[in-house]
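Form predicted on its own, single chain, as structure tokens, below.
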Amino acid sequence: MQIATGQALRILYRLKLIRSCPPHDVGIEFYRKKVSWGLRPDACSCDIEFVEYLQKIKAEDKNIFHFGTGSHHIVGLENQKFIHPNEIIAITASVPEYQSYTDLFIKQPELAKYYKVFLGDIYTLTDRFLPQLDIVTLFHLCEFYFPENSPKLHHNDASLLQLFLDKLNVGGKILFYKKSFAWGDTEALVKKFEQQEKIKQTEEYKSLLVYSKI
């Protein structure tokens, strides 16, 4: 049934009868090649709320890692409006989303001055690759991990979360999205880290939960 449902969703996506879908519904290979998330506050408001949150706390000149860019790249575009823009590294697993970044870069090369996007699998990141960070968004934690791909990866969701906590500067923030497709799994993982006294919640902004490490 799950395979049949995935096949049906892939057909609907190709026919443009649905606008987006999570990777576990259609398979990671199809997602990487075909799926792209436009700016849809009704279906995924996390990036809009994150921009608002950065404006609210007047975050400038920070090192930010952003998980999931969307084809809209609103986080990078709005970041340019700060007097002292943040340095943002962002990752997407979607070829169409990365293509949208390259198209924007050709039209607005100044975008890449503070907003750098790369195409890849977040579970392949290492301590040596990442800089020290002030703010990390893990809005899509638990959405992209496939156990069968583990031989090709460095991390699962728990070790990925630990990696980013290790890279977080003193006073840094790590944000989660309560409306994520995988929020049930993410919430359980976050609670486990809370029980282990690794993190604590410090703020809540709309659908975003803000944590710091202990």
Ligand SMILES: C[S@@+](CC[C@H](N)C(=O)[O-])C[C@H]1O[C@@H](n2cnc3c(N)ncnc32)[C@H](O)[C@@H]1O
The other form holds:
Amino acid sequence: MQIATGQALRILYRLKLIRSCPPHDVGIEFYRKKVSWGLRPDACSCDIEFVEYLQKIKAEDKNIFHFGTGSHHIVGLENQKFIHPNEIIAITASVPEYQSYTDLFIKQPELAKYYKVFLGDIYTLTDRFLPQLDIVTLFHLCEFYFPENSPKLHHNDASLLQLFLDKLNVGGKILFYKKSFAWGDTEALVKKFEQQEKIKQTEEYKSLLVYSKI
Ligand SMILES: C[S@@+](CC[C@H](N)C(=O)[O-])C[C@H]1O[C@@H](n2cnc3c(N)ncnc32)[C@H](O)[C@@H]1O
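Form predicted on its own done; form predicted in complex with the ligand now:
To see the whole picture, the full complex is given below, headed by that same chain.
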């Protein structure tokens, strides 16, 4: 009997024999219902580096949008240690990750004062929904877009990047993660925006590239 790759991965994930499975392999429904990403700096260092970057530039009292919380919520937990914490809104597409936020919220309700997580699909966001922003993390751009889902979405990767650029305050920053498994696609998109003179790179911190709006 042959087991399809997706089915095999779903079984291995349920048995906890593998720790990650991208939605393109296991299907978006399984991903949303079952998959949860713990803190794994070896496999994905972006959130840890982002926290370090915020500390390095002493970013306080800024409006931040964070794409992809994981179940660890390190960005929100570390942010609340600042004297003047940033106001962070963060999205996850995973029900168990969102559940980890609600569990934390029950134990430490003060976390929600500066860190609000919501469950949804980033490609459904709109100009009307988002506030003006100072810092945006698009670490997972191009990782999770499904063209076949487009009737249920407002955006693809290019229009999502444009949406966040439009919401960026003067002097604001958009950060990308060059170790993303989709970095090839993201880099091509970023280069296109650079050629169109919409963005320019201003900094690099470890695996994070920092861009500003032109
Ligand atoms: C590989 S995990 C990385 C989590 C975290 N950034 C870290 O470094 O540990 C990818 C994250 O992106 C989120 N995600 C995936 N597709 C998404 C989508 N379409 N909309 C919103 N969030 C999404 C997942 O829920 C998850 O939090």
